[in-house]
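A single chain comes next, written as structure tokens; it is the form predicted on its own.
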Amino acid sequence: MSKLDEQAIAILQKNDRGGYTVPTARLYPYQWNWDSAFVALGFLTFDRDRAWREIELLLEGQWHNGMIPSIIFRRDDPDYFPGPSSWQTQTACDPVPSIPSTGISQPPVLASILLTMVETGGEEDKRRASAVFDQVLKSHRWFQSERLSPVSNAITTVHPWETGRDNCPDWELGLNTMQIDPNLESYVRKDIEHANPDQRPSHEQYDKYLTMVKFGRDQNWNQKVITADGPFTMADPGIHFILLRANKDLLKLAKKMGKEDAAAELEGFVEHGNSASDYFWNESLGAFTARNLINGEFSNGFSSASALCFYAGAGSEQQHSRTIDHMKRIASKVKFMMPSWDPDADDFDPQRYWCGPVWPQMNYIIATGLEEHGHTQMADNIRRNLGQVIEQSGFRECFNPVSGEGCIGTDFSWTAAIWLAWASPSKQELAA
């Protein structure tokens, strides 16, 4: 085990708050859905039972919908805004959540994370999976009727929080279409008291961010109501393309148990994925983007979302090549891969959030797609990448693309459960 396996091992039990694990001490204090998720294969390399248990108390915070909201807020911590206060799920809704949380949810990977655990583990992890098989379930019917969109075969983002991806340019089509609530409160944001603001979002981003927490607060988080008439409505490639592996590994796990039923509606939700994915098709750039529901309009940026055709398995081959030669450009253009935006675009930050950085959990998922679908060497070229940058700045929540220098969040969870389960030179030897 070498020195960095062993921080990324601290890092993961320093963050541990009894057995759910938040993103980084003060910045992130609360527990996160996809990070959650992505920590369960770092803890996986050393504590099964503690994997499990971050899957379980994740699961604990599902709405009685079957949304699992993106952040669970297990105690109200003043260093974070906007909190339970901001949110208010448990005075708005009907019926209330059993803990207090966003209004929102995020990437549904964690079907995809239960697999590996499954296939991975014994008896012990088939039973646990089987034990939490129809909650996970149901958090994909939730996405398949609650935020299916009305205009379109896609599904609906009403948030950019809740595509994981927050202040990426691809959002600027929807925010550019929206309004302040010119009766929002209010309020301080805490973020840039514990971040660089160079590195964060705008303020007039976070004003148009919280009329879109404002606007469910007053649909008493009426999911349905939120993804028709929302002011911000977009179809995003990477939950598309998240949900759609996910449901094909939700089935591949129903097969395992023998949920007969449960395939067939899995079945279908793959076959509705594949047909939606040209949705997302921007010809004239010559890969998926994001598209804004209300006109149609595509972004006009690659992202990293849109080297998720693979992870996905959607598309054509003429679709994957023309993807692969913009991630041929792109490698030409960084020093390290991938970059959350198009270093060829005028709003290419590479030290801002999602307009440039390179994202532990994106090369993770960006690479195994890759990998199974034959492009071993790029896909080796993104993993052994994010391991130069763990290297180079240690365990930071995203990397400059460019410099290799960590950005934003410092001893981060998914940054060292990556490491563990993926980038570390010793798990390869394992594979190997």
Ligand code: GLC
Second form
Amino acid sequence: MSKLDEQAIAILQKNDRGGYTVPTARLYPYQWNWDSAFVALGFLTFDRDRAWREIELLLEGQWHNGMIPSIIFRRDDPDYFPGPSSWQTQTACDPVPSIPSTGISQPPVLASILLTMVETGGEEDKRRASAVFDQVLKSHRWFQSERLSPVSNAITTVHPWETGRDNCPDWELGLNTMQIDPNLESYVRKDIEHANPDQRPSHEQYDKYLTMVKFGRDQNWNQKVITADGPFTMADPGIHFILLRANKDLLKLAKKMGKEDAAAELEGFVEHGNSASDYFWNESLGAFTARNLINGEFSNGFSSASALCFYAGAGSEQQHSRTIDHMKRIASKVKFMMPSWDPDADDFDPQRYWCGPVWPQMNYIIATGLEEHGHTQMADNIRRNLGQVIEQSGFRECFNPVSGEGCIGTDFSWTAAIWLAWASPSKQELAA
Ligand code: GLC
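May I ask for the structure of the form predicted in complex with ligand GLC now, the form predicted on its own having been displayed?
Below is the whole assembly, all chains and molecules, this chain first.
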């Protein structure tokens, strides 16, 4: 075990709040949905029981309708805004969720992580996966029943924060077609007290983010109304490809466990997902990109989510080869793959949140898909580049793809977890 492996373990232990892990102290003091799924992979390398606890505690926050919220607020922390008093799920929702939370979800990687936990484990892992299976299936059903777009067959995303790629330039399209609510209450941001404002979203963006929260609250978090009439409705290739993969992985689990009804239902979800992929194909760019559901407009940049078609096993040979051409072009422009936004775009910013930086969990899923499709050299570069930026800059939230400098949060949980599970050279030696 290397010094960095030891440091990574210490970070997960330090960020442990008694069964769940915060992404990083102060800036993100709660349990986040997709962070926890990736964090479980890290715990899996040294404490399987603790890995399962992470997931079981995440599922304690699941809503009655099946949604797994993006953030579970187990206690109110004055360091974070917008917290439980802004989302007001405990007063607006009927039935009331068991734990206060946001009113939106996040990329559903959970089923895919569960499959890995079962495939690398034994009887006890199967038993614990079986115990949570129905809850995970219910969360997939929620996307299908409450978030299906009324204008296309794609899944709707109702807030940039739901995509996990919070202020990627993709969302400008949806932000541009919406108005700030004139009755928005005044508020004090906390994020810029803990992180460099140059690396965080602008004030106008924040007003729009909070307009979406206000709309949801005013609709008592009725997801069907938010999907049909919300101020921001976009289709995200990230959510789409991750959900498609998750449906396929949950189907594998269902078959392993002999759950025939669930398997038949999941086959339907997979079929639907496959048929929705073309909605995201931007022919003039030659890539899968986000779209504004309000007017059908395509985003015109290649993002790290565009590269997830391999992970989902979606797209034609021709679509794959055009995607690979973009990735080769991008690799020639940066030192470290995979930037979250196209370095040739005007709004590329290597230090600003999702406008350029490399994100550890994205590298992991992008490379997993590439590897499965025979693009082993590119997959290997993406893994090694992540290892290099961590060696250079430590366990930061994300990294400048040009210089390798670390950005925003420090001692970050998913960076430590992805290192332990995948990017650490000692992990690769073990696998070899
Ligand atoms: C930021 C990221 C999001 C992540 C959260 C906690 O909001 O954009 O993807 O889940 O931080 O790490």
